[in-house]
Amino acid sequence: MTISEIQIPHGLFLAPLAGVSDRTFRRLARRYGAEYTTSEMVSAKALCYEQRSHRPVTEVRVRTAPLAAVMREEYPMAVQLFGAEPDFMAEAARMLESGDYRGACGEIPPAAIDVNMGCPMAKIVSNGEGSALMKNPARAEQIVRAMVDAVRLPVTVKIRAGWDRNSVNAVEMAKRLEQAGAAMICVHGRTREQMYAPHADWSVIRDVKQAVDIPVVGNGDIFCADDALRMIEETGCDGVMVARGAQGNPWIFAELTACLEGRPYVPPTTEERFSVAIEHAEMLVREKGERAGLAESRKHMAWYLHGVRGAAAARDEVMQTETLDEVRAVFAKIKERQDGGLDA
């Protein structure tokens, strides 16, 4: 598939995933063949309010423009921001584009800018924003527009399937957001009342697909490659982004390939799962310091153990550890007392 000029050749995406998709787990993500990823959600207005402080630079803590760095190997790569004024929007996708800003650390501008319409989490959408959306139809509309207008990037759009069971409206909302010039859709197939649970329906993917003529990417529930597959048989979606699949298992992506070629797939050991472990903990301690590093490392350290004999135990010494040393002498010990690997 192309998002514009940008090809994709299987259609596998990394979701935008808050506290989890940062540099290093797309990094490891594409490693291991995520072809299009997407930075962590971006505050359309508090990068732009970080450009309008008086004071030095030096003087100034910016928190919100690094979450939107491109690095060249991370090419396509797309930035995902949140906002429901499209004055605020515009301005901060030009920014992007530009890479002239307060505290711009990237290498290249993203492949595209992409909308957030589907977080579903109190603090964004009690501000109108993320998937709060999905009720202002219009809104959303004008914001899309105003980017379009803003900037020369592809503008992508990721929804969920409605507000609540009352107005599932993914639809109309991509039929308007593609007149407004959106270059791709992705589609969750749950309501912001359903947040995570019960199962996605596809059908709301399959609908959106038939209705419009860009890219519809399919987004739920893929947890390995034969979901993938059916979901693309479902629906006819173009492509298919992975979220919480990815997490403790980048090599879903190796998977995902191996299906769509029809070739054999051979899952990772033990052993080379928890040497990937570690390293996830390693980068994110060269990235952001041993403190923070891992502390943001425990979270992923416990999905790396799912499905490992006495997870439970295994995730509560992982959450206690306070140095890299000690994670890799509990992944040591853990890995001895495996006795042939994973549960099934």
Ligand SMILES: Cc1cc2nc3c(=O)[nH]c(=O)nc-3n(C[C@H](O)[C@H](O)[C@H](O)COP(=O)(O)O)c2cc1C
Given for the second form:
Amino acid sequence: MTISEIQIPHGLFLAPLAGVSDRTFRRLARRYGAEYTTSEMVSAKALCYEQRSHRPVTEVRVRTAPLAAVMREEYPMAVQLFGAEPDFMAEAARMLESGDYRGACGEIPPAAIDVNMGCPMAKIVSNGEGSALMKNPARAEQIVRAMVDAVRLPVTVKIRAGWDRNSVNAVEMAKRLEQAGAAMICVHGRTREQMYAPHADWSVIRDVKQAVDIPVVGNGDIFCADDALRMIEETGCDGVMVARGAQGNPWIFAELTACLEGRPYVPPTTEERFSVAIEHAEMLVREKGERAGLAESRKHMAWYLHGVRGAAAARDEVMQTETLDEVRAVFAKIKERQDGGLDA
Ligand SMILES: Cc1cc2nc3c(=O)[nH]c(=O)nc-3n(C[C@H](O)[C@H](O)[C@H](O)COP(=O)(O)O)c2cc1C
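Since we've got the form predicted on its own here, give me the form predicted together with this ligand too.
After this comes the whole thing, all chains and molecules, with the earlier chain placed first.
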């Protein structure tokens, strides 16, 4: 599939995941076959306010801009913005496209700018942002129109099925957003009311695919290649986006690629899994320093231990590590106990 001119050969997307899909995570997902990644969600307003501060650069704590940095090796990667005000969204989009803003530390502009219309968190929806836009299609349309007018980059949108079970309106939203100039729509087949459970309703993805001409990416509950194949078959979606299924399992993209190419997939050995868990922690420490990097890496290490025999005890041990050397030692100990096997 393509988004504007961007080629995504197998249609394999890593989802935006706040607190998870940072550069380190995106890099690992890409290594194993993710073809397109998205940043964590970035506040358009915070990005704009950081620029408007009159205090000298050295005194301003630039916290938002680095979240939007894109490195050359990351192409094609989208930066996801959230916000409810068309002016801020357009201004932030312009800044991302030009790269001309305080704290910009990326090497290239994003391949596309994505709009978050799915975040269910109370502090976001109470500002009319994220999934609250599912209740306000007119505003959603204005936002996309303003951004499309402001930049040449493709503007894409990630929506939910609707706000709640009584207002499933993904089809109406998708049509309006297409009219406003959106270049791709990703549909998470759950309402805001459902948050992240129970199962996503893929029929909504199918309905959106049938209603619009722009590419449609399906999202929700892809945890293995069979899930992806079923979603493609049941919905006709052009691409699939994996979120929680990639946590502690960047190999899911290798599995999906093998399956789509009709090749057998060989899952990683325990050794490989543990060695990537340690590498992940090392990368985070390099990026953020030992204290912050290790704090960040604990949840990832716990995910890598999913399915391992005695996972609960192993997770406890990992949670107590305070240096990289301790991380390495703990994984070596867990490995010794494994006898080389993983539980299903
Ligand atoms: C920890 C976490 C953080 C998330 N952050 C974002 C985000 O920043 N932007 C967004 O559009 N969706 C975000 N999502 C939603 C996911 O991208 C995805 O739509 C959802 O998890 C459903 O996909 P899955 O069933 O494959 O996990 C987040 C989900 C989780 C679990």
